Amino acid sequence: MPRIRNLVSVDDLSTAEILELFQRAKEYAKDLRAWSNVCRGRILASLFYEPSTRTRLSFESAMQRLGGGVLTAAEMSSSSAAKGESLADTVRVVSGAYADLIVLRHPSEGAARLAAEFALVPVVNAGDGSHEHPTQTLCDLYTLWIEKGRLEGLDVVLAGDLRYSRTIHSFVYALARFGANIVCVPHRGLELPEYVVRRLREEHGTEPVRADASDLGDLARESDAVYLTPNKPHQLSLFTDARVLRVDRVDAVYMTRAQTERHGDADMASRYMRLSQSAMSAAPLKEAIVMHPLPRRDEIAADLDDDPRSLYFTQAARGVPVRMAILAMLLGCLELSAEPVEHEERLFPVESGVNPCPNTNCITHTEKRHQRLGYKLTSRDPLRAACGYCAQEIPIGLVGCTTTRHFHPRDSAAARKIRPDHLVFFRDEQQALALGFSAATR
């Protein structure tokens, strides 16, 4: 039986696969009505535990344009979830005979990964909490690729709520993979999370540099801008002071709304940063395109809608051919010549039975009946680990070994020798002793 492919993260696709999907999407876009035989007889189930307009409709439009059918559960509060049914049980039932592919949106980070572990068909992540939104990222990359002709070396400003926007988190990982430069212009207090910055540094060699964004005028007036670049400091020093990089050229501005449903500050919208026609008149922005994942509130002025640089409605429309290509590939109706990703990320079990993930909105905390606990090792020296579902770093005070039942300081030589599948993480000595571990004797 062939391996089921899921799209839980943008990392589930190789760079070559992404570019080939873009080529196919470009073909589909020439005549969206010409492909109704590609996935004939296949059924997509959209399970949306959170509100959605564009993502859900574009997936359903894409499937129907490919000749397939759609089952919609757009308001899961009226489904068996309201009766207490677990996500795991839901996807097992739906993937049993109802559908050939599941598109899932869920408020808990890591939900798509857990769903993929139980489903019998491919699972596509349509947004899991503030974690990732890989298909939106592919749509955004596709727009940049179409408009600019390339992705490598582009300078992209990400503005607004960078902390809670799952779109931003997926997008920065993908931009880094393609060698783009990222200028972070956050609303104050909504900076890019540290775990995202750390992953960019460790996996993509992207170094954060303090940015002088004064040339961006009103857009960056209230922000502490940061420049994330794959260039090393000694390379930057060839053309600027590596400690403060001046932003004097921008290819795209990606604006995001305040994710008030995640941080609870309902009044933020009234004082949130705003992109206007006057802001876009700053010299570095004159040739930049304007993007937004939508929906928007007041963060983009209406006077920009008719500006030829504003592409957010075109960006939304392009989601259909991109998702057509994604669905066709995952359903086995489109064969790519590009090599897939080489390996899946390995998760190690959490042996203590105590959930070490600090993120209370992680699926490992919210899915009680079918709780899965797993971690990924991000570094051995120094010892660091992250939740295998939401990717947030696990706080480690002490490290235990399930074989010896001893615990050690996290940065000790003994801790570095413990096999990953024998590791246990403790907040402190009290927790270690309560779980039956003892201090290692010298």
Given for the second form:
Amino acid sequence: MPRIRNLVSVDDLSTAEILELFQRAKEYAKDLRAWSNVCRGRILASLFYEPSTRTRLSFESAMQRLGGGVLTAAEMSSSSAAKGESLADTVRVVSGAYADLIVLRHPSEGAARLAAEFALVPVVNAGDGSHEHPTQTLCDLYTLWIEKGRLEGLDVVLAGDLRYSRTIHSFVYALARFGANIVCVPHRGLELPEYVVRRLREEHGTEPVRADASDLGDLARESDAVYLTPNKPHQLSLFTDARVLRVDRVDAVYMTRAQTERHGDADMASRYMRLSQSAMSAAPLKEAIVMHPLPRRDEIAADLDDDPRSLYFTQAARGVPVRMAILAMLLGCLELSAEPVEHEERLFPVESGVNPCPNTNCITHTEKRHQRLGYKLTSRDPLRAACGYCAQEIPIGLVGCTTTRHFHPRDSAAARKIRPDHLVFFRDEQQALALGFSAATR
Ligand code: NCD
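Since the structure above is the form predicted alone, I would like to see how the form predicted together with ligand NCD looks, so please show that one next.
Entire complex below, previous chain first.
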């Protein structure tokens, strides 16, 4: 049986596949009504545990344009979830006979990964908490690709709530893969999360460096920190004196909304940064396109709507052909010639009986009944691990071995020798002792 392909993270697609999907989307876009045989007879189920307009409707439109059918559970509060049904049970049922593919949006980080483990059909992550939103990223990249004619080496400003915007997290991983220079202009206190920066550094070789954003004028004025992460480390050597890079030319400004529902500061929107005609008059932004995943509140002034550089509504419209290509591929109705990603990342089981994930909004904490705990080993020396679901780093004080039942200092030679599937992570000695482990004698 061919393996089920899911789209949980943007890393589930190879770079060549992304480019081939874009070629296909461009074909679909020429006449959206001409493809009603591609997925005839297939059914998509939308399971939305959070509000959505564009993502759900563009997926459903895409499926119908491909000739398929759609089942919508857009308000999961009116479904059996309100009776306490677990996500795992829901996806098992829906993927049984009801649908051939599930599009899931959920407030907990890692929910799509968990759903994919239980579903019998492909699962598409339409946003899991503040973690990832890979199909939005494909729409965003597609817009860059169409407008700029390439994806390699672009200079992109990411502005606003970089901490909680899942669209930003998927987007930076993809931009880094294409060798973009990423200028982060966060709203004060809403910088990229540490686990995202670490992953950019470790997997994509990008290095956060202070950037001199004074040339960006109004846009960067309120921003606490501005970093530029060139993916070509040799560039840094040119600037090592000050470790400051100037931002003198930008291809795109990607603005994001304050994700107030995730950080609970409802008033933030009134103090939030704003992109307007005057901000866009700064010299490096003259040729930059303006993007936004939408919905916007006041972070993009209405005076920009008629500016030819503003592409946010076009970007939203392009969600349909892009999602048509994604659906056709995942449903096996479109065969790509591009090689898929080489291997799936291995998750090792967590054995200690204690969930080591520090993120209380991770699905491993919010859905306890069908909890499958797993971690990714991100580095052997120094020993580091991340939650297999929400990707946040696991704080490790001591490490134990499930066969010897001994614990060791994290950076000891003994700890490094333990097989990944025998590793146990402890916050401290007290926790290790409470779980029946004892200190190694040597
Ligand atoms: C985004 C989301 O849900 O993360 N919306 C979308 O899918 N276009 C952005 C947001 O809500 O700010």
